[in-house]
Amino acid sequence: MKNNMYLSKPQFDAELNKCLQCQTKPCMKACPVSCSPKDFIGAAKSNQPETAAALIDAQNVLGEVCGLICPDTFCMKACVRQNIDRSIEIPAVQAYIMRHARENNLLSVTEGVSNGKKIAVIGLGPAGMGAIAELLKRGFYVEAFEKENIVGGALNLIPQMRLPREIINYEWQKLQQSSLLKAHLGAAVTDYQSLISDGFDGVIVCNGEQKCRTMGIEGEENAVLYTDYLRAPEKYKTTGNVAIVGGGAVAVDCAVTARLGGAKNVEMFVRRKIGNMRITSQERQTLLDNDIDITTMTRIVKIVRQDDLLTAYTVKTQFNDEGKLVDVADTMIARRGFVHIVYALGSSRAEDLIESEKIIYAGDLVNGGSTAVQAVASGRDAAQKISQLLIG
């Protein structure tokens, strides 16, 4: 594991000094989950570790993973000290917090007395985990399916150099040590209602965004939708030219899996400005030291494989008066030499939502791409929906 993904000592102690400990928690308030950093970088520093952990836990059952991967746009947004100097590195706090309580066993799950009532959970990514979270606290008993023989949804996506797996299964594990809990890998589940009829009182469905986007042109056969390039990126190893389609933080994951894979040349196609680019600014900064090219205003029309090898034209795209992206006449050109062309335009969802009172949709499923916090968040707010009908 990379010692560079977490703060050093001297970096933390200095980042929980910068703290102004706002009585208003504005940081708090920008959190999907509700996590308050006042309050838990103000018992790391007074030396209460175990306590500053619990608090993160408390809210939030992806603690260490939402620390490494969360973005700048939540909790760093809304903190005051950027009127200062610039914003505590919030995530980086509560992801140094975490692997401290991981390392030294300081956390146990949470469950409450058993209320009587079964629910299902279908999918374990981060709503399907933040559902079984707020489940179990409340007491019920949970058998959660996932159809794939490994926990984590769209997490298994994200590199390894940002995300170690060990640390998404810790956190499962600690899910795990529930009594009221029984899990079922590799179990994939499609008829919700039938769950209702065989005797669950509820069904959580967490299934995420399973349809990759694709463009519709010709020849794009020949491209490797993002899903199957990051679940295993050494099938695609080349030390010859990649071609990233799209610009979002996926994207940028393929991007860098490409470079540090042993890529020669990495180029993103973007067909929008790098200032209409859905990334942060430490994702733009990875960008620049893995030496990744941004092509902006241009689209892939077609993809020709010739040999090994395939060449993609493309054409200039440019804003029209009405605001409205469009190509540019006569600007066609052919981009040859790339060994793959991998589409990274994110999702959508792949089955259609059952209106049903005992059935609710949580995550990406319903709300679209979002980051792993806050799917947690939707999943939470799923488990207090269903109680509240199931219990009040």
Ligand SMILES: Cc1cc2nc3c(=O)[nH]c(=O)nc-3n(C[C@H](O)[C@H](O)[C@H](O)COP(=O)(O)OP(=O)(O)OC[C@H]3O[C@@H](n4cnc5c(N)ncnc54)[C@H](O)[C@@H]3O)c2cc1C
The other form holds:
Amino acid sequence: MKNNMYLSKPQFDAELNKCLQCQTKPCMKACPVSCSPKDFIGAAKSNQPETAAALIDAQNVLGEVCGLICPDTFCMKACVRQNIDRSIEIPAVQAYIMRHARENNLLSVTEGVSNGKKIAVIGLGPAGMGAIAELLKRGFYVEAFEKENIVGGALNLIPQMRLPREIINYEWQKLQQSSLLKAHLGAAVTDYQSLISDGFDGVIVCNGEQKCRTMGIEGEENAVLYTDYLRAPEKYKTTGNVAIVGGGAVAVDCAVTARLGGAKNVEMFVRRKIGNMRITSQERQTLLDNDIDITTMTRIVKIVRQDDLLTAYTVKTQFNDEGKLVDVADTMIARRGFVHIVYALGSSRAEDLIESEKIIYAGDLVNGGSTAVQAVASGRDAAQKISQLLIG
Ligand SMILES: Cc1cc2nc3c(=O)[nH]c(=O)nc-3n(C[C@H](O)[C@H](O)[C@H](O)COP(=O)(O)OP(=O)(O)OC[C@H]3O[C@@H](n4cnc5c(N)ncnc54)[C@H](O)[C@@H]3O)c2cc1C
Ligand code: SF4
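Provide the structure of the form predicted in complex with the named molecule, given the form predicted on its own shown above.
And the full complex, kicking off with our chain again.
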């Protein structure tokens, strides 16, 4: 998480100048959608912003979104420049280029000549959008179905300070320019086979992970699920104490949201050690910058509401000789005085996957909690697969 969302012009120029233009393109090879930083940086450096943006857009329908939220574990991890000093800030460079393209209306949707085939795409998160972009390029007629009244899926849970909603909407509006696309919002679909019976030549299901994980402990109805918390953080604003249950990236977003909302103390409860937390170095730094408390090797076992405040009963945990996490006997204590206890344990899929030749699943629904760029890649791959089946 960066404090400033976009690079300044001098910072942008400095990053461009640092790029070594490596001929083997390790940065591209590490990108799930095979976007080529070497080439878009080269174009930007040669003062060709439109070409730079088009190179990104051709590979990634969510070019600006991913520029803002991609972790440093893909292209940046492969960047050769780190052998000299540090990796090029590739996602930030990408975000800068795509913001310029958005503000100057440089890009439009790419659609192929109609091939007469009709595909249904269900779920309009990154995977659904990745699938749609690829299908339109190949000339398919696409009908998209989204159960919510907004598009973007889990992107809508990412705090606005990291990802303003207008960017998601802009990327979607670009796709909607296509005469080959018809979208139905507020339209949940569960019977995929009936779409085939209704004349669709194929269905790509990109429903994400819709079931929030819980712990099954006494009193957990008093906790707030991270989806509710992040969807409407203003509803949960408090100057009191907030507990966050979980130690991953979603928990970090919840903790920072609580802190920026004015919470006095924000404490994360993590069952394992700090070193076991599945967060990036940037996220670790964010926790430090925002003065978030982390209570490790601790499990909440019961939540009790007393008037307006919540008490969390906790026990200490330890790894036994087999490496299994177990409770430590006689360590239960009552931690009083929380205004909110937020469950940030991630989600899992809410449906069984019954794939057939014409019904394909993509994104987090198949791959588990991943990243936006991986979901886009998965949606695109599904579109390529169905295209191969239908038109070769
Ligand atoms: C708090 C949070 C922070 C994150 N931070 C980052 C980050 O910094 N960087 C990053 O790259 N990734 C991040 N992610 C992960 C990223 O958002 C997901 O990996 C990505 O959105 C998954 O895309 P998807 O399309 O597979 O699923 P989703 O985004 O979950 O989209 C699924 C869509 O399907 C719709 N749907 C479900 N069932 C139906 C149905 N029956 N009919 C019609 N529509 C349906 C849903 O409403 C939803 O719109 C974060 C996720 C969260 C929750
Ligand atoms: S690996 Fe790094 S330095 Fe080399 S071309 Fe890619 S971005 Fe530039």
